[in-house]
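Just the one chain here, the form predicted on its own, laid out as structure tokens.
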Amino acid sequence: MTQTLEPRDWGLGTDADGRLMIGAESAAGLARAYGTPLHVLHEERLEATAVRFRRSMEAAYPGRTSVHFAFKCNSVPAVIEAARRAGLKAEVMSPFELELALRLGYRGDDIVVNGPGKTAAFLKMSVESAVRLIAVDSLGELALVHEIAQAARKRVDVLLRVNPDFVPRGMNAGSATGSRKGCAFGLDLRSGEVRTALGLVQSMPGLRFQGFHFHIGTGIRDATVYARVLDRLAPLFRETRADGFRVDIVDIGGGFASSTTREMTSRELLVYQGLGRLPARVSVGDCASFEDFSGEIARALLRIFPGDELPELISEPGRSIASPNQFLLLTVSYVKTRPKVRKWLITDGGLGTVTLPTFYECHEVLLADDVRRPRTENVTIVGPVCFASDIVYRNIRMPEIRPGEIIAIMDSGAYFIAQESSFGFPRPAVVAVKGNTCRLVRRRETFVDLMGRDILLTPGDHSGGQS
């Protein structure tokens, strides 16, 4: 049986007046103290969520396990530090993320390097940093990694990223990273690219094959999906072992959903973007638990591998850890009504600046000033940018809201900050709340930050900088 989400589903509460509370702080009070848009990080709960994920893997699987937080999901240092305290290692996809991991104290051996477009400079940086694993995405990249390893006179451990030609039911095309037709990621299993890569590795003394990596998409709520894709890859694992290779590692990637938000299905996305019909609100009870995911994955690997050859199980969660432990506060600046047309809530944040994931995901939106106020009308929530599609949500059921009140977009911990934009406005601050204390962990962007890369003319100078 499903039920409507309540503040407690995010570890939050309400006071006697119905105000949304995080610990001893009211969300609306934080918004007015620090300004909006404002992300609020539930630091203690994020750490506890990460611990529970790691322990679920350790409890379910008798072999070795390693959990790596996906930096692409949320690279705010306070978020990463909380995940690190919980025992999570690092998964990175860019030079920025690798440098961030190293500056935050991760050793090279704690880091898995991923991504479909690694440059020679990035691969050289990875080799020089002695990262634990590079997940090779293509035959061209395989040759490049070997060339760099040879030049550095180092032995580099690699995984081969496999495109398994597997798309979970209902997943929209933008999220289906295991699709053979729709996504360029990974070595093509069906055409034999993976077998070709294995043959090449044998002739590359600078590389050491450690196992396989795959990633089938994001926002996965059904735990059996992982078992099904592992069963699809079972013949590859067996053939590889029969050819004399050891499969010491199976990296299942990430994609685990947050139970309190979800991606729209292909059909829902088409209907919403085409006709403006917002999908049904997220309900509790239709998403697998960490223990469900871990159990399905462990049982599948135990079916495929002999007990004395169990590979290390690596996972790369991001969304399931960060998403439900951060929310975004916006101020309603104006309310505009056109009779028999529509009612708009004009806020200080929208798709053009801070809410891009609401284009394709279903997030709960709460009135932070009074969570209990009944939802009586359909409204369209928009942002401040001179851009007609600067929309948070169209036709969403909300309470009657007055200018100056604060709304909370829940589950902003995954990909909101990663995809935010300075579209005429500064990027927002982040406040972390832990117990009964709060601290600013990322300040709001300033004019100097926004213009910091530009060579500006001084007043009265029309020479273009030329003498």
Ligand SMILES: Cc1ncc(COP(=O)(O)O)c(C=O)c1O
The other form holds:
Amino acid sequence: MTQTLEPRDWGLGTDADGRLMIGAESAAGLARAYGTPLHVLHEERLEATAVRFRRSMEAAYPGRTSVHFAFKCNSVPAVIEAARRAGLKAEVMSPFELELALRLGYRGDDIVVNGPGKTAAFLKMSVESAVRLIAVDSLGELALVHEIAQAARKRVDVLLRVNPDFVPRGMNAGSATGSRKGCAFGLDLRSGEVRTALGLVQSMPGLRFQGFHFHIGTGIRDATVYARVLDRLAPLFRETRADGFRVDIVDIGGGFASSTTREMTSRELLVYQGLGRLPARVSVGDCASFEDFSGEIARALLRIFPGDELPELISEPGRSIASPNQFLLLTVSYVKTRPKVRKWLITDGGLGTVTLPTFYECHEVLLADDVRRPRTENVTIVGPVCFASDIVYRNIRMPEIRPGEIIAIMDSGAYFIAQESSFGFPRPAVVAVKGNTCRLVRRRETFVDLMGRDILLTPGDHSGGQS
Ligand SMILES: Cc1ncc(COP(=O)(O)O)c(C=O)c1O
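Complement to the form predicted on its own: the form predicted together with the named molecule:
The next block holds the full complex; its first chain is the one shown before.
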């Protein structure tokens, strides 16, 4: 059963005039108080979502479970802290994310390190920080981690990241990280690279093999996908154990969808980017629940492993935790109509600066000033940057909107802030609403921030800022 989304699907409400409300605050009121573009974080709901995710894994799986929040999806400290209060640990993929985790007080033991392009400096930092696990992505990286471990006189716990050559049906190429042809990530299962890595680990005293990791993409709505990947890896697990290794950990990565937004399929992406035809609006009801995901995963692991050898189940959700609990407010500055051609809403944020994921994902767009105003026309929503592709959505069905009104791009919690740019404009602030209180958790970028990295030539100073 599918149905159109309502504000309550994001834990939001409306007042008597149809204004979008978060707790006691009107979204448009926040926009006018803090300025736009503005991200609004539903802090309490994010924490509750993360608790539900963790509990669903714990309830479904009889073995040990750990949930690590994927920092890459949204590394605003207020977001990370809410996930942490919910009992989630950290998954990081860059020196910056590791530094952030350490500064926020995570112990090395709570951190999993990932990523396809880890530098020697990053690996060294990871080893020195005594992170719990490094997920090794290639044979070259395996040799490098070993060298660094030996130099540090440490024994480092590693997972082997497997590329299972598995692409969920319809997933667009940009998201398909488990594709053998389309994505460089991981050790190649089909050509035997994983077995080669296992053989090498055996001869590397600086490393301790702990298990396997995979991450097959994002926005996955069908829970059976995870069971199918695990079934594909079952022979590898069996052979590894037969070779005398213990598979103590299976790390299934992230990828779980937020039910209130969705990735465009490969076909939809082609049709939208080629012909300007936007896919149908998102509807709820076609997305597995956390309980469905954890149930499928637990049953698959119980089928594959003997009861006394159940591995620890690690998951790394990002999108499913953060995406639905944040929205982005934009002001419509101008409305422009060219008869028989098109009507544009010109706003203060497009994919050149703040909405990059709208290039390949379907997000609901609400009129924050009046959610109930009927959708009567197709418009193209664009941003303020002087380039023709600075689009939020082409040909989207919207109500008639007046300049000065505020629109809300829903589900802006995953990969929006991570991919925003200061292309001519400062990056947005983030305000967090918790109960009836609201606080600024990230201030808007200033012009001084934007100029701060430059060595300015000021009158009388021709040294280029260097002494
Ligand atoms: C290794 C790994 N783990 C976890 C994630 C988080 O994925 P998602 O936000 O889809 O849950 C990603 C995302 O790219 C990833 O690459």
